[in-house]
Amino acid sequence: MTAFKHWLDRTGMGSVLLLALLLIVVFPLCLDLFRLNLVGKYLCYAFVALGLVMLWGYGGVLSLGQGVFFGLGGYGMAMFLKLEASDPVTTKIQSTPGIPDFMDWNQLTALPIWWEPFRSFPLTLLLVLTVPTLIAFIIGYAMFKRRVGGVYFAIITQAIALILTVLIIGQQGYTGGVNGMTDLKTLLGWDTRTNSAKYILYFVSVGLLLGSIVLCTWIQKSKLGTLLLAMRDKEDRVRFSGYDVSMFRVFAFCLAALLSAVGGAMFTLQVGFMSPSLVGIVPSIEMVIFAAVGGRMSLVGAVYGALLVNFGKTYFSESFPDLWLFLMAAMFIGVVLGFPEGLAGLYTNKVKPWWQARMAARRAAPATPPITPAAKRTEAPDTEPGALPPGISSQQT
């Protein structure tokens, strides 16, 4: 038992096991299917928050355009599902059967050639993972090699998010426009709208998320993680030591893009649609809030941040439909001002030291021996036979 506790302290897996217990046991037992499906959707955003911990917390580079990679992963999966839902039999009422309905509405008479790879599921999975990573590599290489960082990098990534949103909305015949891709029902013939499918997709999301946390924890504890921290705090010293700082940052940016794409693909599978409203500037900033509230240095804290912010968003929008945006802003400002290191910092700096001090005081306290009947007779005051109890005079009797 002691060796297991040492292993948990050394690897930091204790908080991961607690999170796994919450996601695998507590939520499925305590929540109905509707709420559990909402949690599954929130966990898709948690993938983006994990990437931001690696990029922003460890790499020191803030990206305000992670919605781009989330959307690319989601649109890649949506293209496959849309083609599967657009077989010639189902779309026989269209003027051109066999193509997605929004293409038919926009007078397209044939499937665009760049849609063809998405007829294959293995190729779709490959493209979902590689296309966002490749785009992140091109953007990161172009900017980090020229030592573009800080505020300028954040502004450029925001501009890319805006450009992609305008592109998606403008090319309605190829992307579905402002409505996005909807009516996504099956995956390889498996109906994703059934109750059993929702449970399975939830647990798949949890498994992928926990696997991503373990991978990122391993990176943080490796030499690469140490170098990322060193570059964040003393970039010039790392560069003078002979390391290529730009390529390490490109790696962190690509890793964050890959995780975001996985989250986007799982989001499409669980929710059944993908739209440009999930790609633009506002959702990208919301994703940064997840990491800021949870703690940008903590992987598990970022997951809790994504869950907390989205729970608050759902609760406030249901209970206070006219004020929920103000309440969300107040929550974010309060957490950032009160706990600059997020909820993870609150636990590390306040809760954990208080608990450790309490446990140390309890261990240092002397143990009180149990009082036996013989000891009670020994401690009792000596009284002569026939004497009255103390406090009672003979006159009272």
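Remember, it's a predicted structure, so these values are computed and weren't measured experimentally. Numbering follows the first chain given and starts at 1. Think of the rigid core as the biggest set of C-alphas that the two forms share within 1.5 Å after superposition. First, how it differs from the form predicted together with its partner chain.
A360 is among the residues whose C-alpha shifts by 2 Å or more between these two forms once the rigid core is aligned.
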The other form holds:
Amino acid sequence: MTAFKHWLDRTGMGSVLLLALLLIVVFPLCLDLFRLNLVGKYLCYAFVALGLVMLWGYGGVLSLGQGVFFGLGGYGMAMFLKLEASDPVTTKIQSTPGIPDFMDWNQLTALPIWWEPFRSFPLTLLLVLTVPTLIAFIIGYAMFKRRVGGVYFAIITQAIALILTVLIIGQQGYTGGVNGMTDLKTLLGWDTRTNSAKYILYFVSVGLLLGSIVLCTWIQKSKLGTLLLAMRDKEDRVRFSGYDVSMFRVFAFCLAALLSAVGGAMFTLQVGFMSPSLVGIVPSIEMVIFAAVGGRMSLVGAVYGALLVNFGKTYFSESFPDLWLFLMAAMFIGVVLGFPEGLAGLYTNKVKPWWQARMAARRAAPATPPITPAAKRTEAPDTEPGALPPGISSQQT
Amino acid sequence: MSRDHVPSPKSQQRRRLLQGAAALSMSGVAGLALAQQFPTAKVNTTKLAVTDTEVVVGQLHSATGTMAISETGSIQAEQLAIDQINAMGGVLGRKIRVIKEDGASDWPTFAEKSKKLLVNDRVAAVFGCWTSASRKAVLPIFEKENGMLYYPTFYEGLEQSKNVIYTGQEATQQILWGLDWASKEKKAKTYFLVGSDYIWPRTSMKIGRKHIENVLKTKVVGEEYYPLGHTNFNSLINKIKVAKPDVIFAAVVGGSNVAFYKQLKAAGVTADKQFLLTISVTEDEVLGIGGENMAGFYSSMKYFQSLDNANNKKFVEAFKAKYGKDAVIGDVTQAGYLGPWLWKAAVEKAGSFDVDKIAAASAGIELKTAPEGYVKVHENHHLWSKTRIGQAQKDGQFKVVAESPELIQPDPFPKGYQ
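Form predicted on its own done, so how does the form predicted together with its partner chain look?
Once more the chain from above appears, this time first in line as the rest of the complex follows.
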């Protein structure tokens, strides 16, 4: 038991296990399928938030265009599903059967050549993962090599998000325009709209998300993570030590793009459509808010941030359809004013020291009766918003 | 009648109140009796949110975001219809309760909320959506969960679903008769097409172009599209000035309209020199454009607030009594008002709230009390409707200058126009 506790302390996996428990056991048992499906959707945004923790929290570079990569991943998957849903039999009323309906409306008579790879599922998966990463590499390489950073980088990524949105809306014959790609039904003949499919897709998302968290934790603990942190705080010293600072940034940007693309692809599968409204500036900024609310230094915190903000959106807009935007705004302002390091910061700076002081006081006063495990649990915070990995104090942020 | 016999406004009001109260209590009793005639177990076999006294419906529009300005009219009109139906005793003796959801001008949100209404709330019908994008986002969900959607906007057609009743016009209804009229009125030989860049204007212009070229045997001298929200039309106006078309045929939507008509006026392209027919400007848009910028141009719609008939007078009066005397009513607002009434008629015809039975019963339903006049549901779930041409006036209203003699049959998949 103590060995396990020691391992938890050393690896910082305690909060990950707690999150896994929540996602794998608590939510599926407590929520009906509709709500669980919503959680699945929120988790897709959590992928983006994870990427932002690595890029922004660790790398010190803020990207306001993560919707681009989320969208590219999502559109890749949507193109495959759309082709599958557009077989010649179901589209026989069109002028050209066998192509997606929006192409037919826009007087295209043949499938564009660059759609062809999306007939194959393995190729689609490959493209979903590589295209966003490659684009991130090109953008990152072009900018970080020239030492473009900070607010300039944020503005450029935002411009890219806008460009992609305009492109998608303008090329509606090829992309479905402002309507997006709708009516996606099956994945390799498997109906993704059934109840069992919803459960399976949810658990696949959870699995991928937990896997991503472990991967990111491993990167943070490796030399690479240390270098990223060092670069964020004293870039020049790292450069003078002989490291190629820009390539580490490019790596962080590519990683964030890859994670976003996975989130986008899972989003398409679970929600059943993809549209430019998930690509542009507003959703991209929302994704930054998820990471900020959760705590930009904490991987697990970012997941809670995505869940909390989206739960808030759903709950407020269901309960107060006319007022909910104000309530959301109040929540953001509250977070920024109250705990600028997000939920994770609240935990590490306030809850944890208070708890440790309390425990120390108990240990110092042996007269108090020993605590039973049950009592201990009720006193612990309901959900642990995720601790910072050891070795990183909040002063560094 | 001599003046003395006219009751004072106050006593009239009092009497009306008393009558209303009596009617309400009477209808309450009658409603209960009616509900007992139709036991819930019989009229609701699919576990919808229907009890002996209440039936729950959903309302799904954008109350926030860029579309809120357009969708507010539909929200208000649907609410008015539901209030009126409740005052008459409800549907099969059950009062309608509305669950309002905000689509927030965001298509994923529309999808999420529609699923919530159908799966969690088990609503008997949903009145909602405005843009094609939001309809496309929720359509698979309505088909999967077998819900019933009443969709109020004029739209591009190319769609037909058992689970949707389209209470606005589809593209051919709105366009063909209007173009015929313009061609006759202006003896037009050349047309310039302009629209916002998404599916509805593009499809409408495609239908328009085919009609202009193949049926009217005239010419299109220009066709331009601009992104949604575009506000700089100077280059377009120069092209129009060069092309000198007999008719500008416009489908610019939303906020872009304000810039478009203001810049036309500033460039001297006004109604006394230029004939312009639009399919996208209702009284709601004129509020933003300003009557003086729009005056003299024509709009092809099925409904205008100024329509002169008894149904419409009652509707406009009730609408203004509820939402203030400055409220305006556009085409889509009226189409929204039809939704709850058509649903009520379908439920009563089917004797059931079950969606399958309502969908089957909908074809052939007539509504003699519609503000636009007489309305009938086609087998393809669109409405037969008249097309009318309104000329914009300085006060923001339209003067109806022409009206199709017969109801026009809806044809969402027009042959020869695709």
